[in-house]
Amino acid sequence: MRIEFIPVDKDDTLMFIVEGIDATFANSLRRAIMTEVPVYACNEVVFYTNSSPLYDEVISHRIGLVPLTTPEGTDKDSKMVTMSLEAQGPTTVYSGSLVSDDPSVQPVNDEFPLLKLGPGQSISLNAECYVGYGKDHVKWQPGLVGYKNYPIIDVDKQRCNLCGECVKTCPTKILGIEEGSIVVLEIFKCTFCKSCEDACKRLNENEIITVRPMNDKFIFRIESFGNMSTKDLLNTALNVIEKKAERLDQLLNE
């Protein structure tokens, strides 16, 4: 197995190429990151006062979907964290108004709007936050993960007449003409639409350019919701897969 990281400008995004695996393992890694990584989320809310226009259930749902920072080493047995909220109208209440009893577990962003309070309206509550998994509810999902096969774009330079139709047709603009030949500029952006193939066939009636996937090489993209860093997400998911494999091996040997 070989892994190559792709530079990305965003702190919450990680891209890498992994070679030497099949689609089964690639999908297992995707599912492990999205559903098996333990993170904190508010699961139960106790209301003391709520004279806002929103029902308790609506406010509870919004608070539950606020991503919370999750310390390294967190597991299912980690302690409950309580967050309190008190506000008087007129005002807009944001996620930053949630006060946690654990400094390491906080909303990842203070600017998620929760509700608006008018004159004379108020709200007072405690939100109980537990560790859970994305497989149980989306509020415990720590991020989004996607992958695709690594593309191979072949050009028959002997028969290519450099008409440039494939370059103009490509919707992601990953093809160009340099030094008298068709070149691939940003292969990571290829979507396998095969527009270049179709354009070439219409003009030349031959497969001068072909696009095909590699079955043992994949491009991954991980976007964290902020509960933990993308590299921690990846490492935690790999540890989950390793432990499950060890458990399966143990059961098979018993």
Second form
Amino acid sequence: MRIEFIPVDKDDTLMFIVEGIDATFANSLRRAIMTEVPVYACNEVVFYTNSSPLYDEVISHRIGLVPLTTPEGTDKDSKMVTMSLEAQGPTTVYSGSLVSDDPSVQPVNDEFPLLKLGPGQSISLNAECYVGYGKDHVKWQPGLVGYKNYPIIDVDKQRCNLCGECVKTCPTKILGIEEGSIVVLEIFKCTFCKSCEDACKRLNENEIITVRPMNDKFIFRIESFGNMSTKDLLNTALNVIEKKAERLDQLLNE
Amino acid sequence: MIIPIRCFTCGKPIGHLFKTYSERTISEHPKDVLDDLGLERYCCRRMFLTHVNLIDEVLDFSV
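Now that you have shown the form predicted alone, what about the form predicted together with the partner chain?
Below is the whole assembly, all chains and molecules, this chain first.
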């Protein structure tokens, strides 16, 4: 297995190419990151006063969806964290007003609008945050992962007449003409739309350029929602897969 | 009503971007603002484009 990282200009995104795995492993890695990484999220809210126009259920749902920072080493048995919220109208209440009893578990951003209060309205509540998994509810989903096969773009140099139609048609603009031949500039941006094939066929009546997927090479893209870094997400998910595989091995040996 | 915390489809947190979005779209084109905010997928982009901020209309009432 070979891994090569692709530089991305965003902090919350990680892109890499893996060679030597099959689609089943690629998908299990994707699913492990999205559904099996333990993170904190608010699961129960106790209301003391709520005279805002929003129902208790709406407010608790919104608080639940706010992503919370999750310290390293968190697992299912990590302790509950309580957050309290108190506000007097008229104001917009942001996630920054949530006071956590554990400084390592906080909303990832203080700017999430939770509710709005009119003059004379007030809110007072306690939110209980538990560790959970993305497979149970999106609020515990720490990120988004996608993968696609690595593309192979073949150009028959002998038959290519450099009409440039494929370069013009490509919607992601990854083809170019350099030194008298068609070159691929950023291959990982290919979407397999095959517009280049169609354009070539239309003009030249045979397929000079072909695009096909590689079945053992994948381009991964991990996007973190802020609960933890993309690197930690990947590490935790790989540990989860390892533990599951060990457990299966143990059961098979029994 | 009030801007959702996350995108309905992909789950990306987007609520915290609404303040910037609504301030900037007064003078700028929504496309440029959404690009600057880093919203690439059309599921997240429609959360802003189709949102109607009715919270101020119901503020006079309480449950």
